[in-house]
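A lone chain, given as structure tokens: the form predicted alone.
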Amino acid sequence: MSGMKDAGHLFRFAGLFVLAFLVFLVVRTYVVPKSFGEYGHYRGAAIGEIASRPIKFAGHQTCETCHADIADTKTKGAHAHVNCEACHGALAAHADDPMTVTPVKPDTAVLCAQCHTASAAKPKDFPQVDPADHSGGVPCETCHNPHSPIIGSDSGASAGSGSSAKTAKGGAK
């Protein structure tokens, strides 16, 4: 009998659990968005939202259409698969109306540092610096052609996007 009597706490417990489970289920019925699951995990609605935003980047083909000499020089240097506005940001305004609208020169001292600046837990053969070291704050376009930035091809001569650049002021580290 008294096996009994101790079982009681563990039907209050069965209980509570039955009652926290109906009560995330109403919660669920007022939180989660109508149209999820409408496409897997996801708000079906996202999609008609998102396709509302303005276009704010124009593509590298777009870029190339007006730039194509930087497209030539860029295709064949290190940075040939580095999309234009991942250095210069958006461009769709200026695409739209170039005359008006002028991209903002990307600080390079600062910009270039965001990939290259030195760290174990890049491929060995990725260009990489220390800044401070390399440069002292300097702007790298002093040095290097962003669009080719080994030196010595500003034609853009050496390809490939996972050559290291050993420079004269420090050297790739």
Given for the second form:
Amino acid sequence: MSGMKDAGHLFRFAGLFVLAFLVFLVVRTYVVPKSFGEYGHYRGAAIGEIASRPIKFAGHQTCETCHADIADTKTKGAHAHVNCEACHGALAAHADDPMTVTPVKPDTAVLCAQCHTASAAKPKDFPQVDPADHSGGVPCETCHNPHSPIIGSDSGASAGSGSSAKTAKGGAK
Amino acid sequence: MSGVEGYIYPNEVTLYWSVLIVLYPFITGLVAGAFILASLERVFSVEAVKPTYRLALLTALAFLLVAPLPLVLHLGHPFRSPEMYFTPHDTSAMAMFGYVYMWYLMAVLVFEIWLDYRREIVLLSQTSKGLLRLIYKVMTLGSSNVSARSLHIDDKVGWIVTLVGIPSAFLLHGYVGFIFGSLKANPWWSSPLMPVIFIFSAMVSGIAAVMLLYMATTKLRGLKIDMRCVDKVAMYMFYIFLIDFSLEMLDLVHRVYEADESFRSLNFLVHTKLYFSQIVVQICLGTIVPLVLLFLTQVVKLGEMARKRIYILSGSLALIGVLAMRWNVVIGGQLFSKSFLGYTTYKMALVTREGLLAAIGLTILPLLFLWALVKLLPPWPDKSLHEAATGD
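Structure of the form predicted in complex with its partner chain (previous: the form predicted alone):
Everything in the complex follows now, all chains and molecules, and the chain you saw is the first one.
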């Protein structure tokens, strides 16, 4: 009995631990979101919240329903596998309401360089240029049709004409 | 791109683990080392090092309180850090650190210090005044029982806590080595020897720090340094240093002999960007010189003054060497490309959140904590207190 008394302070210390642990558990029930761990180590409700956000990308099939001409040009060219919105940015708003939401045309000096600037990290067979050197400061679309970039391969549907590109060929390389 | 040579992947150009991540294993290492020194005296009852026992415990606590701060500064979002406790992620070694830390802090260090100081705390709660009295009162947890039997129980329980504490200290610091050693994508880190090397270098740095702190505080208090104690501590340091050095060399020889596909790249790194911090500072200045100096004190009869100077010099060099080792592991592991064809450069910022000033601040902070702890819980026998106790 007296042994217990002399160890009393140890129980106080242990009690402090138990108390801290209980406080932890109580706080935990309040701060951990209800749906945490429902599917994995994250908040289950997050999936619903993200899904309910407005859609930003329309997808190329949607663009093609209205811009069939461009889709035609593109599928025949080197950019066949580059998606519309990879260049034009997310345009679901435009696809929903084309009359009020008019997309801005991409600035080719920036856009094309993003993918085609030469870098050792890119596969060797990927077409790459030093943009400043190669274009001589002229916007890319003066010579290349963005929707069918190989010169002379496009049907003249868009910017740049095959003949002007051919004359510029010498200077560009 | 400036500072980049050869072929390097885009995500390897900037180093994300900054000087603060260098500091973090250094600080936890001091904790583990200081604690293990204290445990030696406790478990093996080494009388000679007794004067460092409490100082070592307080040092461990002061540094442990600062240990997570480099991580918090590095990660940002300090308010998110409790989530590591609230939603434990049991397959992530990094996420488990919170628990290892909490266990070590509360169940080992604080408990052991409390048991060891309980008599003083109770006496101080009766003799001191004002706010201090309140603080001590809270620290007694409302029990003023300092009967011989209760103190005897404390001693027994403290011994068990120390026993549990040794594997805990190994766990705490082994964990830090494990974080690096288990990264199989990085050949500079990936090695099962990593946790072991981290623990032994931690012990070296912790013992060196406590030895220097003991000599400094004794000088500051105008007392005579107990040479029997310092000699013993230095001897421990020497032997553990020897093991540490052998392990590091074993690791090195192993890498050289194995010479796997990363070897040429790492070898180049050690001869160029890491030459100064690894070969010059870590191995020569921070290991071989102090080892030779300590060896001298073991085999040659030297005067007291000479021994003191050697201890101060080799202790400081050992600390620098261990810090350099952490630097070479953390920074070195990020300087080369995983393609083994290119290298980048670490540019330390000065006044940013992860810059040099923050690092210096975090190095000084534990010393301030230690100062406060020493004021609150004096680690040396206090005459006036004994008189008060007998006068009561």
